[in-house]
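Single chain ahead, by itself, as structure tokens, in the form predicted alone.
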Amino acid sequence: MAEVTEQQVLDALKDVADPDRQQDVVSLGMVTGLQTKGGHVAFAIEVDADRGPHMEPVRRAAEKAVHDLPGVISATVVLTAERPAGGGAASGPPPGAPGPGPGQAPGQAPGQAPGQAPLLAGVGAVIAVASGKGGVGKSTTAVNLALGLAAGGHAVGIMDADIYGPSIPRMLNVKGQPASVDGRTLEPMENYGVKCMSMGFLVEEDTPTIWRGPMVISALEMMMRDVNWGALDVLVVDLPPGTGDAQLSMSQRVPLAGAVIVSTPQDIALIDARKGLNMFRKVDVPVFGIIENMSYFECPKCGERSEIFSHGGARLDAERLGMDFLGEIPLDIAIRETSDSGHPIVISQPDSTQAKAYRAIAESVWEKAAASIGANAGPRIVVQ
């Protein structure tokens, strides 16, 4: 069977009308971010923020119209909205979603109707792995942390929240597209005993994801709401660098058990790491601690140690800011090679010094996560 094309999807959506504007959603330019791959179709319907809560019937109609096309395995449709002009930063949920109300259940998404299953209901602890800037080895750390947790006997998943630069599929050596039994809920991919989901499974590796902030937020919610994660002890979330929409959305949508900050030891990286720490503190998410990555380099031939990016800066910052120092990971070619090849060092070289360091950090993180399970009733968003 031939794979469905973007034009076929758009033709099907011409039968879906906006009831208020009396035209189809394609002619009105409401369809954005259309992606098709291997029978999986994903796109957003852009609506005015004040109409968002009332457009669910249109979203469902669009989803059904696309799912009924020959060759479509799954159709994922999300509503998204821009901030009102001149509105400034949002102080609550993303535009189009009502804020949390009194008595809202832990894990219940803002605007979610009472009685609906909360997001990630089967997950014991959600742990965010974050960095203030890119290039510090955050994704490599997230993957090896997840594998270290799995090595400890825990049921683990990893969610790739870096929509623009998804790297988890390559690092876990997972290829192909996720399956769907009902055409709406995706089954997570899996390797090395860890479940995973990433936008990298739904778009070609070299295809840029040209999405605005609200669409990124909707994609994150899709990966939490429309993926059958099942029962997990812990879900590791690999956040993109910085302190933007993805970080705020995760803090709002689910009760994070805690966050782990990854930094290299030099001052310029630590400045941004402190920004990440302070962001999580502002939204009442516990920070489990900081990891110093690329902490030092030990020559494999002569054994001489070189501190290329300085050393110990993250430990000093942890002491100064009153948070735990989780450990240091060396700058080592084996970590880079095993990550690039899809055979992370915790799996491929479990007896190495580097793998033992990751597992020690994973054990410490699990102790903190286990203590926080059930204690976090959801963050309070504070915008200054």
The other form holds:
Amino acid sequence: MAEVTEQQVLDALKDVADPDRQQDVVSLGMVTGLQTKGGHVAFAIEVDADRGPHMEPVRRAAEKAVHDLPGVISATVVLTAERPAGGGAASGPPPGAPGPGPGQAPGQAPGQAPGQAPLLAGVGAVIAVASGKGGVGKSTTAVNLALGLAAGGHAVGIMDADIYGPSIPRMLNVKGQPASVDGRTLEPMENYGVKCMSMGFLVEEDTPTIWRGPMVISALEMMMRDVNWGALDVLVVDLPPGTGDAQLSMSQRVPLAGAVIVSTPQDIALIDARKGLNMFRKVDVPVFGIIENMSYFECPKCGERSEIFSHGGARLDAERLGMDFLGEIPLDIAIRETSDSGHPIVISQPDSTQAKAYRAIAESVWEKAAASIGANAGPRIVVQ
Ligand code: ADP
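Structure of the form predicted together with adenosine-5'-diphosphate (previous: the form predicted alone):
Up next: the whole complex, starting with the chain shown before.
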């Protein structure tokens, strides 16, 4: 069947009217962040914050109109309030502002429509992996952490939300596109016993540099709401690097139990890591700790250890900031080669010291996640 086009989606949405203004949502310019890929359609409907709850039937009608189009496997529509009620310039959500977000009832999870099940209800703990900047090995760490958790006997999924460079499918050696059995939900991909879903499946590769908030938020929403994750102990979320508005907004949307920050030992990276800590504090997400990656170099021939980047900075920094230090991973060619070739070291060389280091970190993270679940009896809800 031919793939649905953006034009067909927009044409279908011309039958969906805003009841307050008696005009369709397309003509009113309310449809933003539209993306179609492989029969998966996602977009946002922008509404004034105070109209959110009232607009839920419109959201549902839009979803149905698109879902009914031939060639559509899944349709995800979210309500976003970029503009505060009464207009004004587009701006990010107020960092850490207490109380329900636009269109949310009190106690309702971000992005959750009234009457809908909470997002990721079958997941014990959702854990973000973040970094202050790119290239520090965040995705490599996220994958090996997920595999380490799975090796510990936990049911694990990994959600690749790194819009700048979705690399998890490659690292997990997952190929192809997610399928849908019932025409409504997507089946996650799976390898090495870990379920996986990636922005890379939903967003065209050439969009990252020009993406806008609503597009990413709608793809994120789709990965949380329309993916059949099943029952998981842990869902690891690979966030985009950095601590800007996009990361902040994503951290607010995902019901996180906690976050880990990956940093290299260079001071500059640690300054970035501090920003990461502050970002999660703003949105009231506990930071489980910091992982120092590319911490030292152990010569594969002679075994001599070289501390290239004043190793140990992350441990000291963590102490200073009152954050836990979760462990250190060496700069190691086997880590690079195995993750880049789709056979991460925790799977391909489980007896290596590197794999043991990842498993030890996974164990500490699990302990913290378990404590956090206990402490927050009931689903943890982060509101905007
Ligand atoms: P990020 O997600 O922070 O952008 P990646 O995980 O994609 O970073 O890693 C960037 C590159 O560094 C990849 O080629 C990866 O294999 C490599 N890499 C990550 N961690 C290590 C490590 N501990 N030792 C050697 N290479 C590493």
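In this text, rigid core is short for the largest set of C-alphas that superpose within 1.5 Å between two forms. Owing to the predicted nature of the structure, the values given are computational and were not obtained by experimental measurement. Positions refer to the first chain, counted from 1.
- Relative to the superposed rigid core, Thr36 undergoes a CA displacement of at least 2 Å between these two forms.
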